[in-house]
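Given as structure tokens, the chain that follows is alone and in the form predicted on its own.
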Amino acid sequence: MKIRKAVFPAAGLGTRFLPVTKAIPKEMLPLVDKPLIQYCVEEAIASGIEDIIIITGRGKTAIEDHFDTSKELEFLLEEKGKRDLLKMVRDISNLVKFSYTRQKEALGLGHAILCAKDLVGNEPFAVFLGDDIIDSEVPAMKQMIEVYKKYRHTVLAVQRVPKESISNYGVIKGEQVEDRIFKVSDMVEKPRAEDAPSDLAVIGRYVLTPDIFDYLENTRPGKLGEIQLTDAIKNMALRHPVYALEFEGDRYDAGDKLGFLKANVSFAMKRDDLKEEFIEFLKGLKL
């Protein structure tokens, strides 16, 4: 069955990036000059999702406002004759579907992707955290679909990940099936370094097939009183096969303060418009 939806978990509460996220969502922070959830909602087009559901809680309504259409905005940049700007604004609510369901508390992630048992329904599913940035020739997601139509099962993306951070992140134990694919025995939470078993690090990307709602159903929350994907997903590794991919692309954790600076650079290099004075501002810096 074709991936046709894609759940997008945004109800958490950004404090690694507090005060700003006290009143903006972390995901409308902006990477340039768009926000960071429509660079993975740019993605996930790119890979033939059809239909957005995004998981929001209190104080998220930004979201919801910044896919919308917004007649008083687009009247005013028709009437200024700017053209290009009115075509970006409209662009953006024209993107693709979107369903917006809350996640009430605070539960986890687990407990978030379960809030989208209902939208989703009984097909496969992509999941896109959205503070994870990767910038690739082929879309991550859609390099992951390609290894589920050929698998059929749950595919999570990993990258590798120096020693020093591999505590934290949640790491797969796998054996290599393909190159870059490794079929998943185990996972383990954030493992200390010398208690890692490999360093294959879980990134903001999962494929996942709706058998992955009862084992959410069923997995108890942990100590903080939140359902982990990572325990759900263990538990179906026991009776399902489920596989990884190490993708090909640059990943950024722009939900971290300095991945975040790092993927700003990086994109605003990318850009015809802004890339020679910037660099001729970064060469004038006192380093």
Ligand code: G1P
The other form holds:
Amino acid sequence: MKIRKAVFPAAGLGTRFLPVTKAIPKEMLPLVDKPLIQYCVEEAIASGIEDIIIITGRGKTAIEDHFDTSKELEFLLEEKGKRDLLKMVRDISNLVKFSYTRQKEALGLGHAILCAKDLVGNEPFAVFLGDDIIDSEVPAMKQMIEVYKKYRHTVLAVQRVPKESISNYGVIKGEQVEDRIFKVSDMVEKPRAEDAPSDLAVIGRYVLTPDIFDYLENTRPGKLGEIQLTDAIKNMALRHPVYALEFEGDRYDAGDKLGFLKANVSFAMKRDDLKEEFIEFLKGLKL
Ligand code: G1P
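Can you switch from the form predicted on its own and show the form predicted in complex with 1-O-phosphono-alpha-D-glucopyranose instead?
Entire complex below, previous chain first.
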């Protein structure tokens, strides 16, 4: 079955980014001039997704407004003859079909995904965690969907990370079955470095089969007292095959201050309208 739907959990409070996230959803922080979430939405579309389900919470209406039409703005731009900007603003709201549902309590990533159960229905689907921005030649989700098409089971995105930071991630234990592809036998959410089963950390892209909802319903709160997606996938892996793809591309943790700054610098350097002056400016910094 084709992967048509993608779930975007976006109900988090963004505490790693306070104070800016007090009144602005972290998903709306800009990479140069585009909000973080739009990069993931564009990756989803470039990977063939037709239907985007955003799990929101209180204080997140800016996300809905961003992907909605804005008649006043369109009228103003039309009147001023700003055709390019008008097209850009219209394209945002015409990108794809959006649906929204709320996660009423912050009970964890697993719980957020469970909130999408009715909107997803009985079909495999993609999950995007908006903190993870992946810059790649072939969209990361497209790479994962190719693996799904071959194996027809859940696929996780993984990346090798140094020992010092492994405890920030879900970590897999897996047996390599092909170049960059692993069959997962176990998973741990945020292990201590000495307990990590490998250096392969889960990055925020998943292709999940709909039976994940049964496992999520039976998952008790785990690490940090939250219902963890990792725990549900770990249980699923005991009965059904689960695969992991070491995707090709550069990943930025844009939910972290340093990662966000790195992403902004590297995306700005790729922009034809900015790069020359920006590089000159960087060269002039007394480092
Ligand atoms: C979540 C997941 C974790 C995964 C990470 C990727 O953690 O729970 O398994 O490795 O995303 O970014 P979070 O970053 O929300 O703490």
